[in-house]
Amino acid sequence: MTPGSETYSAVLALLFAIAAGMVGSFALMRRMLLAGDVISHIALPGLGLAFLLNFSPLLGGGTALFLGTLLIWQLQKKTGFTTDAIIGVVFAASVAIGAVLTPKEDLVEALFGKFQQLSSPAFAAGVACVIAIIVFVLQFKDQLTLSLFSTELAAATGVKLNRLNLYFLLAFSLTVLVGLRFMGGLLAGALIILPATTGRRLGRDIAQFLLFSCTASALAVGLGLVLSNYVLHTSTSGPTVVIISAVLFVLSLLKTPK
């Protein structure tokens, strides 16, 4: 691994965790923060078939997200069912499906990801799906508020819900799709939830659970680094930057509540 493709992977993964964690924040408020778990394992199709067939990991889980994440914003559409019933039948089929397209030699890369070296076109690509999810959650962060509160309020002041959720969604599933590379199908969601819950623990108001939940995520990502990387040389480093995270959550329990 070059010097600067281990960079631009050390960078993405930084700017992927500050993402994950406003994200996250959202996510937690509006009671889908387990799906972040849940929508991760919906590129494991597509993560399997490029294995299978020698393309683009990236480019496949990609496509497999984009398509799940349409197919449950219209069958949420069609059935009234919620969010996280529509996610948990799509993951179930993606799980199963992935599995059995998976080759074995690969399966722990798809589950766990690789920290690897990161070309400038890739690096680039990452920066912009960055920059797009910081710049919806900025732009759209009051009308995701008003609709935790109430949705007939937010659709009386021209808030389109159905259209706000489906951004929310591919959000979602582009910081997902970013964290890929690094955590793998099985942990990719992992980021979403432990930051969040980390912020909510310690943040007064939105604003303070936003910054404390990016925080958490981004020092979980660079310790995870560095210890998986000089200390415990291995180049998954997934598991650890999970196990970090997890540490920062029972730290925020300290926190004696007022």
Contents of the next structure:
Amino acid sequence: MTPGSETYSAVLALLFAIAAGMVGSFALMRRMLLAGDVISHIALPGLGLAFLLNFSPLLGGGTALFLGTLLIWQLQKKTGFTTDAIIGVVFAASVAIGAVLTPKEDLVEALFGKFQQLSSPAFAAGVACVIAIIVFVLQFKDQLTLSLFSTELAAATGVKLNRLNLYFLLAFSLTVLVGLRFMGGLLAGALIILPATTGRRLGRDIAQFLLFSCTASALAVGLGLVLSNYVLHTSTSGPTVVIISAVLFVLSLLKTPK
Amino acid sequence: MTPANILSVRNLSIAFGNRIVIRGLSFDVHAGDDLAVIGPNGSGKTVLLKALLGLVPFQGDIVWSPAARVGYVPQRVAADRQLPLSVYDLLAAKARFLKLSAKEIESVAEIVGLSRDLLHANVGVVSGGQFQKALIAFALLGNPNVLLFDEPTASLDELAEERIYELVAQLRRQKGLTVIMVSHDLSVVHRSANLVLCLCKDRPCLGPPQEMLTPDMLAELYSAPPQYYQHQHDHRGTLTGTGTKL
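Show the form predicted together with the partner chain, please, the one above being the form predicted alone.
Entire complex below, previous chain first.
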């Protein structure tokens, strides 16, 4: 481990928070927010296999997520079902397989995450993923907006919907993947969900919505890491971050609707 | 396709599963035409527009002239009322996607007559007529020379509908637009269209409105029971002399 690698972890966690806020905002508008929760579970068989065979959990989780995403995309095209239905099918199977595969002593870490030191390559890979996600959302913001309003008008305007859907799903899964280690398989998707709901309460248009979601997300991760490390003295960081996200959402309820 | 053709359709067939909606349809549209597409419910009017836009799979050939820039006003958009999206945001998203300047948004808003209040209203809360105007503004962004216009739904009151048609006619005059419009309002068709395409399963016909919109033809198109239809079939042999049988 390099010195300061905990700083790496913290920086990556905050960047992840921003990506999760952005992706979550659009996921909320696409009505696929719950998929965030569920899609993280798809990583569980990969995580379990990694713990069992002693290779990188990130690699295991990532492979499982990638294959799961492709499977969802294919099944969606084939059946014409909405994304949530297909994700529901793949998710149930994944949790079951993950639970069977993961050795008992690693189960808590796999499910709830662990804040730990990061090697430089792992940090670099994580940052590259997060930047790719943020660039994707900023670059495709208008196409995503058009397709939210009407897929038909978006297509008539020249938006390649099929490609856009795939990119969005990949960005979505990538976000979950980056959060997987310190949020855990059960909670990695929660940071896509909770800050977005807070952002939606506070933002009046899409730009504000994105801004508030990212702020809420970064705040939850920052405070959560500080709390779990220095106050609660636990390395299981996922639950703390999620609780703070939930508190922020409750606070956002104080804002009276316009 | 001859040089003046902006659109050429040959042998177009569209089916959803076993249900054939359009079979073997061929027609041409010239620059500056105002083509009205009429036909009973389920005859494939909306589907035809969608095929012209490449939104539904089809067999046959649809060839647009390279000069064609197509704007589309759909019949309805089931916009999610929860979306934090104003009319302006929507227009701006399209403008940025097509790399148009913000000035163009102002320009189409002015042409269509979108007030400042309406521009900044949420897409989920504007009235039917205003929504239709916003959709026309959306279609006009990017300076199209062809407008595909699916008729406004019954949700519009007659006055609003009249204004929308008037607006389209005005655009056609001012900008020399080619218009392909699906319509149920035959008085409008008679007044503004220079060509009428009647869609009925067996024999689609194309011709000028005064020749197409005869009582016999309309009876057959809109209200004839099957046996009556057969009877009319013979009778229409005389009509095809005026309309063009396709």
